[in-house]
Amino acid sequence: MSDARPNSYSLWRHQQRLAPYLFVSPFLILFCVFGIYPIVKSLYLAFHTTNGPRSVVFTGLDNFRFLLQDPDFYAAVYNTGVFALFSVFLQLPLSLGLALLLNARWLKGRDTFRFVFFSPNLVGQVFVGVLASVIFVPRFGLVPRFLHWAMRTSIDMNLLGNPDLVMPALVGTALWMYVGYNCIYFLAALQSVDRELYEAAAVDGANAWHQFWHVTVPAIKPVALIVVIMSTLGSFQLFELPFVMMGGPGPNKAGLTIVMYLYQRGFDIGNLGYASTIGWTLALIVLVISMVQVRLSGAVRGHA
């Protein structure tokens, strides 16, 4: 009896140390599963030429070599960054605008506006994609019988079709995605922003361009930045609104991004060294961005 006491409250303290790693097994199991193995296994075919997975060949560098010269890659990260630039500059002001809006205590059915404005955001890209082919489908489309209207003409306008009309055809279906979600956060920021400063601004004589642009612009600079990381960032890995709606890179390959390249070379094509290639170099060009919008963000806050 005096040595089972003992043996019970060492296996009870046991268990005790164990049943943390236990409840978060699951978690560390699935992440290096479909996390950590991943990372590694594309870092090792990033070195090596693959036909298929089976047939894998050590090249060194020359995947990164091959990666230089591609006129095709570059293309992808042309397209890519012009669709990051213009959605980025275009969202910033309209989700602004919108939750000003939102944010008037004379507007009624707020409410209601506001999951007007967010909802598209909830059913995805790849719904948003197949609305939009739909809408721009050539003179049956939404769009163009708006076009054909507005501007007095029976020019058939194909605008998924016409390599010009492309990019800002995505550019205008990621807008209406994403502008009412990025709203969501400057209208939290509007609301935090706190009511004595405007009364302040008021008595001092500022108007209403004084009162937004020295009290509501520094009150809700940390959130934009925040709005503009995340943009970047989603921007560069845009692949499903341009894969639904025109089937692949479009004309001309207008429409063609970095991870659409990757995946035509990986899954199309079947070569996942060189895929795992783009993808390392995108991961690169996303690290550097966002140390930039770090760097930034210090400022912003040391500015404040």
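Note that the structure is predicted; figures quoted are calculated from it, not measured. Only the largest set of C-alpha atoms that superpose within 1.5 Å between the two forms is called the rigid core. Residue numbers count along the first chain shown, from 1. What changes on going to the form predicted together with the partner chain:
Once you line up the core between the two forms, the Cα of P26 ends up 2 Å or more from where it was.
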The other form holds:
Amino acid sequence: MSDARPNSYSLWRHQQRLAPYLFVSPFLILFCVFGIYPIVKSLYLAFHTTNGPRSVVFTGLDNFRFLLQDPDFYAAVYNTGVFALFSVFLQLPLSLGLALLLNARWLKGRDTFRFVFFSPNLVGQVFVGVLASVIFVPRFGLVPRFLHWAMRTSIDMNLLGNPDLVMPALVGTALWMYVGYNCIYFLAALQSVDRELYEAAAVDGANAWHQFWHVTVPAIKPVALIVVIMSTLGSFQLFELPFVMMGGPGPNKAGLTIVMYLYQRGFDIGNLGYASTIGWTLALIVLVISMVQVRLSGAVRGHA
Amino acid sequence: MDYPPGKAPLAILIMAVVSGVLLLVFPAPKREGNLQVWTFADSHFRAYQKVVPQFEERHPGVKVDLQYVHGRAVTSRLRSAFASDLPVPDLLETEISSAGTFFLGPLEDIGFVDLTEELHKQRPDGPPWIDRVVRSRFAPYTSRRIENGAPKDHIFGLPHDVHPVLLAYRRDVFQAHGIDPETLTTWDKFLSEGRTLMQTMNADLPPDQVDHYLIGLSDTDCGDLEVLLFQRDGGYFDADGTIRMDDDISVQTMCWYVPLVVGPERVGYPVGWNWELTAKAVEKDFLLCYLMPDWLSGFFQKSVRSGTGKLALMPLPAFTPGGRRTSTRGGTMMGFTKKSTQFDISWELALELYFSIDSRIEQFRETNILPPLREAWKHPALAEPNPYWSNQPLGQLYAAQADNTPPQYTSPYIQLAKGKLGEALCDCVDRYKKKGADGFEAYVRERLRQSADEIRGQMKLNPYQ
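Next up, can you give the form predicted together with the partner chain of this protein, since the form predicted alone came first?
First the chain shown before, then all remaining chains and molecules of the complex.
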């Protein structure tokens, strides 16, 4: 009995010391296996050429050198960049406009509208992609027929077959999918703006535009910045939508995105080394953009 | 009910509990079987489901686990499994344009069993398989290597099919205009008559409106162009895996093809793979002809019912008098994984699925796919009139051209090459739209060279090339 107390005390202390590690270990193990290991492995592969399932040959910076001269990579960066620009400069103002409408006091059935606008996001990119590929069918699809009726465009307008029209079709589909989604963020931000600020502004003689510019915009700026960052990052990860809509990069690689290019090189050709190089370059691009945005958001916060 | 976090979390909680209980009560059925087979084609899967029970009866103790796996999933799962030594099926089907991508790297690293020796073995019931099957169909599943200073072929798959291409045409429309397309044996004659027919049919419409096109041809995707390129003995690679898509045949074919899909002489419309659109096109006489491989004729029968009795088949018009009257599109190989320890029984099953005449005739009735085994072509089923195709003996029509199907040589870079040909086509179409025929051939030559060079660049990344 006399020995039991120090033993149980030491066990208790031991347990106390180990407990935090035990609690975090499931996450740590999973993170190391599915997070750290793939990152390290892909960094290793980025400096190698994989040739078939087993052969890995060290090629130094060859993959990066090739990437810098690879017209397909530049096409992918260009397409992704254009899509990201539209996401930020078209999608977000539309989302904000919609949120302002939904936030209007006179609007009845706000929840229903909110659900309707958000619903494309519930079904996911694959479903939306399949649906879009059907409604864009030339001559017999809903969109070409509507455009022909409304704007006298050619009924044979091949939105997914004409390299010049692929990006507008992609952007249009993404708008349909994400405007409602981003609108929810803006709506939440708008609903948290203190009504008294508007009343005070009105007393000071501010019209609707002044109220929007001097009250609403500063109040929702933090949320807007989050939405901008998320939309940009999401745009740089674009893959499923064009992949499903066109079964690949589309005509003349007009729908080729960076992630799709990575997938093609890794899984269609089997060069995981070059795919890793593309992946790391994408990570670098996203890092730079994020840093710029974080700096901007810091500046804005400082200004506020 | 009062749930402090709110109604929405409560609803989510209820859904989670209900779905969890449902999963517990109805767990996913466990897969049984000691011989795993993957196929990516729904029609193959359905056909094999009928053959497998008889096979199992004849081989007690063998239970076949037949799985229908999406084509892209076959490629990506297999690639990962080969690379990581993960479990793979004993035998599997892969699509013709993916097959070559598995032949990258040293021979010993390829995950499929080399069947060359087995196929050349003399068999008790007749000559070796290699001589009983259309030889060109081994090309897409063959990797040629230089060994002891000489090229040697290694065959990694059994061909499921031949996939000859015929021309499907609207017999009712041609007849109504007094044209017998079967007499138009060259593309020159066919296109000349076809343009006249198109003009007649579109005569009452406004000048900017065309409601009838002669043939389904894409102006952005290389699928149709590829068929015509093969017909002329062109292709992406030669038998040694060297890129050849910028040779004279490719240049001439592109120069011939582009004016068919753009410009004043246009006769083609890109109908693509949308069956609703195709059905509409048939209903409204929008397209009068289609490049029709055997498997597509089966899809038409099932998916475009409105075509019954209206469509007929004929050999493709030749590029030169007396030239080849067919081409090929698509294909499937059966591969045997090296990791499997059951090669003998896998081989028997594969022979049953691919080279058993009864089984293949059953599949032919279901899919219109012509077996690659020549012995099967004499079967009476191939001579049966097919009501959908104006009571023509569909099987015989395809079989008559089968031995002339051109080879589709492959390379691990085949998918890249297809993409690059599509890009070149887009640019050539754009160039022709803007500047017409002036200097077009020189442009095409340069553009195809650019595409081929891009592939050469990717190939150079591989230190073994």
